[in-house]
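This document opens with one chain alone, in structure tokens, the form predicted alone.
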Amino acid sequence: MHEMTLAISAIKSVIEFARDNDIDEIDTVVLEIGELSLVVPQYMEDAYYAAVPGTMLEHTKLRMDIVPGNGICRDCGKVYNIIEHKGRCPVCGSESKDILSGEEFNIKELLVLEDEPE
């Protein structure tokens, strides 16, 4: 299950940019995770939750941003989901494509908790 190493390496890097930015609470972190990237959600998620206790990471929320797989074919040049066409092109049924996006595995964004003014 690689995605355990995923989500220490992705917790890891969160806690820098916290520490390094002076960020003392966050709320929620965002990853953006491509249909084509082998990364199972679910899985993510229970490493995820796994991985933070005891790291200032442990009462936050994960949330998932889907990236859909999507292709364009070489010889027609439709824009269609790869996964949901099985890889051939719903226009002329070629297989020949170049993926455009569903291959990423990203911290999108931490959603902090801000201060209350005094």
Second form
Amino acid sequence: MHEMTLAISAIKSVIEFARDNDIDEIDTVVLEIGELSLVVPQYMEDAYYAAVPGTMLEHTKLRMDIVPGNGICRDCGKVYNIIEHKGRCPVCGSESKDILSGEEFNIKELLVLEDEPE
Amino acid sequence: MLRTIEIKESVFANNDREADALRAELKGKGLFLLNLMSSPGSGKTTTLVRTLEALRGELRVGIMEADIDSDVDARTVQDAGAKTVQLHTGGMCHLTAGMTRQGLEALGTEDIDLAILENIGNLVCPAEFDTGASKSAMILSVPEGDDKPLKYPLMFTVCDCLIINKMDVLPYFDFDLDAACERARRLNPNIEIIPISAKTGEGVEKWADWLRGQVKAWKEK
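For comparison with the form predicted alone, produce the structure of the form predicted in complex with the partner chain.
Following is the full complex, with the preceding chain placed first.
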């Protein structure tokens, strides 16, 4: 269950960021989770909502943007989805590749309510 | 209307900062911290006992045992002559830099040269969290199979040294040593690979040498 540690860490960072930037109310916290990261979105969602009560994020929503796990074949240069093709280049069959995306686990952005114009 | 405020910061950033701060402090004190990781049953505790025997009289060693809610391993290692502390992690699958710092405080570091963190037996989660260690090592044992680098690539990527343990049983398993090494090096070209048998003592001196060299370099630089 490393999702709980990560959820708590993300929540702490968001609260610090909000404090430093004078943000009083957050509507949605957006996390960016790569397909190749070792984070399971469903567990992350459960952990997030279990950890926010009692914090300023108690009534926030969580959105998770999934980043595809793409790699480029070192032998033929084909860019392909590593999960879908089980790590093997669909063109030449090589397993040698460089990972282009999908390892990230970021706090991407916050959605906050716009002040109504007076 | 909702307004978007971009942050783009890794969730690991907090832990990474704490880890870097801890590493810098340890460097200042000249205390080497080894993060030792592996699966359960790979022979971590036996390897530690052998390591303590090899380093006896040279380096003062302190060990933090992070096995879940049991003090069996801590007692075994204590009997071998090291100062130990048992970290009860209550079912967590990994240690963070903050937990490692607490462990070092509980252990007391004034009278040791080398602190070893016996991380939780798991090849997945501990690889993700920088503990603040000077170096990381892992143990893969022969019965686990030579395909582990393919299944748990991150662990092999973050380690500086790979110990392949239980070499004494190699004839009884379909473990291809060359394939295991090749797979590990493909992920991590600089990884030091040391085959040992903690049971017979084979290779232990080479591992102890690697560790001696690392501790020395850490204290000098």
